[in-house]
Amino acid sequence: MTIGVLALQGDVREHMAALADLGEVGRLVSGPADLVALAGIILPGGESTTLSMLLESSGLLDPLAAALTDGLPVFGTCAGMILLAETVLDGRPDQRRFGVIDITLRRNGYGRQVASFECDLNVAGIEGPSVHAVFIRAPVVEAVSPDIEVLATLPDHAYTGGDVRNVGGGRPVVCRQGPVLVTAFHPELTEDRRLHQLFVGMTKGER
């Protein structure tokens, strides 16, 4: 079984060594040939119009929307979820997507770099203990359709910084949709694996 990550632009090293460290075998992803007999591909983080861009420049585009459509599963982490997203407000006219994810988000929700910040997240479906969030202009969650699994939620005063007014505990930030996974930030910085194993669970229909 083999897991792509696009690797265009992003977290691509560490979302191959996420993959690495579960004994899993990870393909990068740069072109339609690399789409080949794939069990699931990820998204990484990164800037989600300059993925839009690269995504049409390297002819991954509509292949890649094929797939997902088809039913591909796929982990869209911070730019990823962007680029999965039904509903992006913020974005650029031109910028192109997937809308794979019934869900409404605006690009850069919680502010600029400066406003970045990490909490401690309970995940419905993760056992152990909480998973730690790191947001680097992360997207905020407006709204969700009924056919979205919720599985964390930002925790009350989490975010208490950056030039965003309103934005406090209850956002979603992991959400799933069939074969369809995201997050608000970043899993892949960090040691912990579980996110990551939930994907490839997914990947094998174990869950």
Second form
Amino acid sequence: MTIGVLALQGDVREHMAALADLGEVGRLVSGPADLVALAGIILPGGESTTLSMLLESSGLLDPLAAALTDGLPVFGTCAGMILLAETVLDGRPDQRRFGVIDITLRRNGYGRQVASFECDLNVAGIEGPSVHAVFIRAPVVEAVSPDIEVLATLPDHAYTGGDVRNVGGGRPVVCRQGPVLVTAFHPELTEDRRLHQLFVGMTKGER
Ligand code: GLN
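Compare with the form predicted alone: the form predicted together with glutamine (GLN):
Now the complete complex, all chains and molecules, led by this one.
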């Protein structure tokens, strides 16, 4: 079983390292031929507008959209989450997205780079200590459809970015809908592999 990592821009190496730590075979996906026979694919954190342009120029946009619509398991972190969302507020007008998870999010909703922050989360289905989460110019989830499983929300007072924004506790930050898993933060930037493990389980038909 091979799991792809979209390798156009962003935290590609970090996701490949996470897969290797779990004993999984990762494949860099930079063109349509790389999509063949994948068990799942990870869309990394990075910059969603740049990823959108590179998806078009690489020829990956349409075949990847088709694979995702067909139910290929996918894990999107931060910019990857933006690419997967149904509705994106404050995106660039020409920004493309796959729309395979029924959430509405606001790009850069926690503020600018200086308003990045870290906190500890309880994630449903993940045993043991809380998950340390790194948020970097992260999207804010503004709404989720009733079909979405919210696996983690932002704790009260976690947001220390200091921007004058209404992003208090309770915002969903880990969501799942069928074969689609998204995090507003970057699990690839810490040593904790439990969210990647959760996704690997999804590629093997576990819940
Ligand atoms: N703000 C970025 C975007 O719009 C995402 C940031 C990230 O992935 N750390 O794509």
